[in-house]
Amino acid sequence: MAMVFSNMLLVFSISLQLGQYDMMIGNTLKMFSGNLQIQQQDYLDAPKMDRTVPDINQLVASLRQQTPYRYAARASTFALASSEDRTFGIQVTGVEPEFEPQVTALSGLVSEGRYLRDGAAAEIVLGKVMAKNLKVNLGDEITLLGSGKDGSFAAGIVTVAGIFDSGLSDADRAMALVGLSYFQDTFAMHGDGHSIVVSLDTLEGDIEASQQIQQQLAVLTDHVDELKVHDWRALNPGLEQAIQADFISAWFMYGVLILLVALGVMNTQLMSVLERTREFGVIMSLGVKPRMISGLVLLESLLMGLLGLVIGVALGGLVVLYFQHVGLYFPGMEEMAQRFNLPDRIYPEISLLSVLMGPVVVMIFSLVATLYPALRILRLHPIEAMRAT
C-alpha cells in the first residue's frame, strides 16, 4: 500500500509539474519570442542594425504560402524617444499589425486606445512604464531620433495610438511597437528587417519545423547561408536553465519520499526475514541453500514492487486523465489569465516520461533496500535458526 501511494503520487506530481513546464514555456513564447525566429546568422549574439533578413517582406510572404506556420516580420532597434518634457531610451520595435496578433499576444494586452492598424502609419503602442515616464497619453506625439541601418540620421513623430500593460515592468518600461513599413522607412532599411518570429501549434513538433523552415529558405532566398533558424531553447536560454533547475530541486522532495518508502519496505523485510528464521532453519536442515531462500526473498520483493508499480500506474494516470480534461483550477487564476490572455488551469501532462519515472525508481530503491534483509539470509546457520524464537 505505500508503494502504490506513493506511485500515484508521484505519477500525478511529475504529470503536473510537467504540465505546469509546458503552460509556463508556452505563455512565454506567446508573449513575445514565438516558437521559432529566422534571423541572420550572428544577429541573436550581437543584435546590430545591419545584421538583417534581405527582402523581409517578400521572404515571410512565401513563407506563409509554403509552409502551415504563422508568421510575423519584424525590425528593431533603440532609439531617443522624446515628448514635450522629458527623453528616455527605447527599443522600437517594427511589427506587421495584421500577422503580430497571431504569432504574440501582446495585442491583447492594450489597455488604453488601440492596437496598431497600418503598417505605414505614424503611430506608435508602447509600454504603461514609458508612457508615464514620458507623460504622455493618447493622442500625444513622441519624436524618436536613432541610427538607420546606412549608419544616417533617423527621426520621426509619431502619435500615441494604444498604452499596454504586460505587468511585466521591464518591458513596459523598455519596449514599443511600430508598423513595420513606418519603421523600414525612418530607419533606412530598405525592405529588409530583423526577424521573422513563427509560431506553432505544439512544442514538440520545433524541430520537424525548424528543419522543414530551413530547407524552404534554401529554395526561395539566395542568402540562406546568412540566415539561421532558432528555436525557443535559444531564443530563451534562461526560461529552460530555470526549468531544469526547479525540476531538480523537485526531484529533492520526490527523493525524500523515495527513501522513506524504500525504508518502509526494508523494515517490512527486515521483519520478516526474522519472523521466518525458525522456517528457514527447518528447510535449510532440509537441503535448501541459504542462497536460494535469499533469491525467494529478493523475488518476494520484486513482485511487491511490481504490484505496487502496476496499480500505483494505474490509479495516477486515472488521476491524471481527469485532470487532463477538466483542468485543475487555484483560486486567482482567471483574474491573471484574463489579463494576460491565458488559460485559466493547469493541465498535467501525461507521457510515458512522466507514468513510468518515478514508480520504477521507487521500485528499484525498494528491491536495493533488500538486499540488506537478503544478505543476513546467508549468514545463518540451520541449528542456530531452528532455536530461534
Second form
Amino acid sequence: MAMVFSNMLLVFSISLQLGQYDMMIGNTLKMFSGNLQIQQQDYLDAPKMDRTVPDINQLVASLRQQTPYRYAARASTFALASSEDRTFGIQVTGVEPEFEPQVTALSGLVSEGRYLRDGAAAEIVLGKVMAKNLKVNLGDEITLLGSGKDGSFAAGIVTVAGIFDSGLSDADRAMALVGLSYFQDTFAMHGDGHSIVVSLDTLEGDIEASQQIQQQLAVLTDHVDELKVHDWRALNPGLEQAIQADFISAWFMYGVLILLVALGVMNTQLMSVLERTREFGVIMSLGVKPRMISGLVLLESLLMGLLGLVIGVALGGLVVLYFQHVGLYFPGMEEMAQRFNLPDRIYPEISLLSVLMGPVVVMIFSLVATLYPALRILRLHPIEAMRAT
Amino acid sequence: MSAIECLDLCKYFQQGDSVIKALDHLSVAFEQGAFVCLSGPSGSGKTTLLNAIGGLDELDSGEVRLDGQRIDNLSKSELADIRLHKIGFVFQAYNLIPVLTARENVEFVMQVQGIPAQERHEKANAILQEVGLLGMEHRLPAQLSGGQQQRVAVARAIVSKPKLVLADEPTANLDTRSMEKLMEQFVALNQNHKVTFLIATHDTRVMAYAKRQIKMVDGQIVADETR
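I've shown you the form predicted alone. Could you give me the structure of the form predicted in complex with its partner chain?
Expanding to the full complex; the earlier chain stays at the top.
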C-alpha cells in the first residue's frame, strides 16, 4: 500500500515538475530569446557592433518564405539615453514591429501608451524603471548617443511611444526597443542586423528546425560560414543550469520519500521474516537450503515491488492524464499569466521518463532494503529458528 | 562400517551460572537397519543427540559420520542436501507448516526433491491412508487434533522412504491403538526397506518394539542393550 501510494505520488510530482520546467522554459523563451537565433558566429560570446548578419532584412524575408517557422530580425547596441534631466546607459534593440510580437511577448507588456508601429519611425518603447530614472513620460523626447557599426558617431532623437512593465527589474531598468529600420539608419548598419529570432511551436523541435534553417542559409546567403544557429540552451545557459539545480534539489525530497518507503519495506520484510523464523527453521530441517529461502524472500519483495509499481504507475498515470487535460490552477497565477500573455495553468507532462523514473528507483531501493532480512536467513540455524516464538 | 558413527560428541549449554552437559564425550555407532530407542530423563541429551546426527545443531566438539561421510563440518547447504535425501524427522512439537494442508505438508519434502506432482499425490494418498488421515488431507494443521498432527508429521517423515528416521517422542499424543499402528509402520519400513530408526521416547510401550535400547543420563550413555 505504501509503495502504491508513494509511486503514485512520485509519478504525479515528477510529471508536474517536468511540465513546470517545460512551461518555465517556454515562458522564458517567449520573453525575449525565442527558441533559436541566427547570429554571426562570434556574436554570442562577444556581442560587438560589427559582428552582424549581413543584409538581414532580405535574409529573414527569404527564410519566412522557405521554412514554416516564425522569424523576427533584431539589431542591438548599448547607447547613452539622455532626457532633459538625466542620462543613463541603456541597451537599445531594433525590432521589426510587425513580426516581433510573433516571437516574443514584449508587445503585450506595454502598460502605458502603445507598442511600436512603424519600423522606420523615430519612437521608442522603454521599461518602466528606465522611464522613471530618465524622468520621461509618453510623448517626451530622448536623445540616443552611441557608435555606429563602422565606428562613426551615432545619434538620434526618439519620442517615447510606450512604457512596458515586465516585472523583471533588469529589463525594466535597461531595455528599450526601437524600430529596426530606424536602428539601422541611426547606427549605420547598412541593412545588417545582429540576430534573427526563431520561434517554434514546441521545445522539442529545435534540433530538426536548426538543421533545416542551416540548410536554407547555405542556399540563401553567401555568408553561411560566418553564421551560426544557436539553440535556446546556448542562448540561456543559466536557464538549463537553474532547472538542473532545481531538479537536483527536488530529488532530495524524492530521496527522502524513497528512503521512507524503503525503510517501510525493510521493516515489513524484516517483521515478515521474524514472524516466519520458526517456519523457516522447519523447512530448513526438512532439507530446504537457506539460500533458497533467502531467494524466495527476495522474490517475494520483487513481486511486491512490481505490483506496487504497476498499480502505482497506473493510478499516478490516470491522475496525471486528468490534470494534463484540465491543467492545475494555482490561485494568484492568473493575473501574472495574463500580463505575460502566458497560460494560467500548469499542465503535467506525461512521458516514459516521468512515469517510470521514480517508481523504478523505489523498486530498486525496496529490493536493496530486503537484502538485510534475506541475508539474516542465511545465518539461521534450523534448531535455533525452530525455537523462535 | 556403521551407518551412523558418533565420536566423542560434546554439547554444553550455559544456564545461568551452571553448565548443562547435553552431550558429554558421547560415542556411539548404529548399523544400517537398526531400530533403536533412546530413553532417559528430560535433559539427558536424547533430543540433542538426534539433532547432532541430523545436522540440525552445531556441536562443541566431536565427529558425526553418516555412511562414512563426516557431516559435522559440512556447510548448511550440504547438510540441507543430506537431510533432504537421507533423513526423515518426526519432531516432538510436530513442526508442521501452518499454512499448508495435511497433504501439502506430506508432499512438501517430495516437492523440494523434485518428484513429479502425480507421483507425489499418489505417494501422499497412500501414506495418508496408512496413517488414517485420508479424508482429512485438505485440513490445515490448526484444524487437526494433536494426535492427527503427529500422524501427519510421521507421514511426512517416512513418505519418501529415507535411509534414516529420527523421531523425537513420535507417540506422545497418540492413543494406544494409533501408537501400535504407527510402530507397526515403523517396524515394516525397518524390516522391508532397512530404514534405520532412532527414536527418543519415554514411552515403555514404544521401547518394546526396539531391537536396541540406549539409556542416557546427563549427556552420557549409561546403558546400551541389544535384544
